[in-house]
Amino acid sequence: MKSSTPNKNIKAALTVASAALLGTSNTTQAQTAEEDSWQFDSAFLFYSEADRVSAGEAIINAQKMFDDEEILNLKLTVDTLTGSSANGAVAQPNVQTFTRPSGNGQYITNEADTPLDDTFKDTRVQLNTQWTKPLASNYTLSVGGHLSKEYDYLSLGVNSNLAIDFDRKNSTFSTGFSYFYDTFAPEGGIPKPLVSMLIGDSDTPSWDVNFAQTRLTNDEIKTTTDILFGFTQVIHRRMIMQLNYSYSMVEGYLSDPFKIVSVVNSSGLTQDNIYESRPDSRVKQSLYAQSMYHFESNVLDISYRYMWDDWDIISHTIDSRLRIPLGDIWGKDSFLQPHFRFYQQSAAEFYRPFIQEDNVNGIEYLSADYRIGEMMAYTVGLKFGAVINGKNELSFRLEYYRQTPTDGGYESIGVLSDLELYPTIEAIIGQVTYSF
């Protein structure tokens, strides 16, 4: 990216801001391309959990400004997953073995542990289009496509913005809609919600057969149709703001396959364990307000969400930035950039840690899945940027995240009070990005 000075594109940034909430990834309005002329941006991103996943992702962005401020905008994602991740059963104070997702072999999890599945890794190739077109003098429309590809998995969507200007452009206002269309393919198929995860010798004559009949189908799908409305507003020369409402709908195939839920008896020892089942339909909603104040040299993005949907899951989420230039200490235009993250989430209304044995019966939805359940978590990171050769920004970005799940009410029984079933989850990301 071309570097600016922070304050020519707040409001640019703050409109940016409008399109990620719809998934749209489109960065153009954000920057300065010249006329005609090719912009280039590059990231490498690195994540990894303690013990558990990491993740390696790099990005390209081409971005060209045509003479009649039309914009066209390429981005290309590729990235790797490897690692374990927990599967949704409790730890127990004897060693437990659970029979993999494709139904070829078993892993086991020693007393104690957290149940994690070893097998999780896969590949995605990602690529995102996006035009921009001025309609009139005081009308942007953008209009773009997305395509997804993992092993298992396939996304395909379409969105498209509308910007409408007025009051000699100090307001702006927008509206946004999106539409992907998913296909799950699972090694091994879709489970049936509620059916015991089958456990043996895989090499039995029997087992295909037995594994078969705890299968629904070899592939899902889902659709998600996001619709977005929002104002921006500059309210003086140094300070910008904007809110947003938010509303998807998600249909079809919701369940995480790979997810299981331990059934436990009156002394918290597991008895079996049983494939997770959620709605098939969820509504979410969020309302989103950001404000960026330009300072005498400093630039501060703050913001807060609030999430709900028909889960009873309800979210805070409050991001912040600092912009610090550093003069000619590291180069012109160079930068310092500290970043604070909060999230809290309250737990779906269908999610349990375990399941008693006696209440299984009747139940409709269950998932033990932590990430629908109760927890806090921040990130903490710091920035550095600089400009080279005169045009070319290089920026490196060092972060530490942390997951803290809890009981949401739920008390643990027998063993389990013994056990660590909300354990902690702990992470690094680091991120170069290189614009040219």
The other form holds:
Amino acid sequence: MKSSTPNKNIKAALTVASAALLGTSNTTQAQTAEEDSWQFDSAFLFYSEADRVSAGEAIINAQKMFDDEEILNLKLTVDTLTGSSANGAVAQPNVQTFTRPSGNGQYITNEADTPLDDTFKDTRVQLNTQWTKPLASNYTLSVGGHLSKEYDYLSLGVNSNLAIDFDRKNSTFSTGFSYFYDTFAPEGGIPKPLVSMLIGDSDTPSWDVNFAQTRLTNDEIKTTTDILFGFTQVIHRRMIMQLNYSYSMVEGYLSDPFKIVSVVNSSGLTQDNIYESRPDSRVKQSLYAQSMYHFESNVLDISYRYMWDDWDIISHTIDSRLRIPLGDIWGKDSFLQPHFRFYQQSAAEFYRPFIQEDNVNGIEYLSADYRIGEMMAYTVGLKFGAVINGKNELSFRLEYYRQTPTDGGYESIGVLSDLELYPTIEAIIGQVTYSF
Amino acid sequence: MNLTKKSNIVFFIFCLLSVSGCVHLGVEPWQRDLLAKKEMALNASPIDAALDDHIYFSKEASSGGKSFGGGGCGCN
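Got the form predicted on its own; could you also share the form predicted in complex with its partner chain?
Expanding to the full complex; the earlier chain stays at the top.
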């Protein structure tokens, strides 16, 4: 009893906060009647790449089920990001100097090192709301809103989903729609595509004027329209399957204003660094299949996603989790859950790890961002969870993520042959989740 | 590439038809003891899924599939 008091206090406080958000002013009523019907899930995640980006992300999710089976979900996410990210340029046998995206100052990359921009620092706040309501006996409607804001980025979104059950609720057909409107206003503005990065002393009087000439505008817009069709089928007492088709249309500014491409001579030596240029539209489609299987006591969750787009990127993702109950040895209903994920993608048609100076003229789209290049990645992880204080769930997750970019058929030339152009990226993911 | 794409689509349509076309699938309401467990939900850990989606959206060229891909920057 004693140990659960702080939990009850937190839950009561969050219940009052949630009621206030809903406009329910009677807090006493909220504390008594709603305390047991609100379900809270909280999590903290730590993501850290070796020598690169580190991120911390906290989530608190509040869910309430009403008498008429309507469900309200409120989710608050806060994350912070700091560290270095590859700017797209290739390593060189000499020291390289680059201008910060803001135009204020330079950063240096040592010989043979992958150029990393170390100015990444951002905090993001995100709010999601979702309202799910049964319309008729076999029809469920869900509508939601999304808002996320960071220093230089605003994302607003709406979504809706209609699910229709049939055959004793063994089959469900669902159709969903979502629309996102994003505004991007990076410090230093949006660079002109394929224009040379200005490098020099940012304290000279002419710097600001010259830097402004490399800028296109202060902000840009991106919209994302997603349509999703899903079919869920109970196979038998131990197995359920889901198949989804999704169509996603992204339009607007799709380049990354922080990424550049090295222009090299026939010896592989960098002559210039130009800002990347991506098309202003992308159509992605995917097929997704998932199956849950309940063995005697273990539960297997396995999924496969096949994605293709009009940038010529094709990807395969296999994700699997096996939940192994441990009984009450390590806490009530404790379990272990190994996780394995495999990912492989082909390169976008305009991806080049670098470009030779003779080939720059006439080119329209170009990016050296390894994230749209040929790549393989895998994740291995382990989760442990248990019920504490009677009904609250506590879990820990630790994962290792490894990305292996490859050359995608683009041969290195000259001095580049002796340099590491496709470094492996390793990250550790740690997460604590508590539900009450 | 196109052949691979088409054969994948054909495979999925085949899966869909084979699942929906069979009349012996499904259970009676009183046979849902295992399916009703929280860990048998298709999205059993929505918090984990949301966090994973954010990581992989920022680090890879693919997103969505299980649910909406959504917006966002991913510029890091």
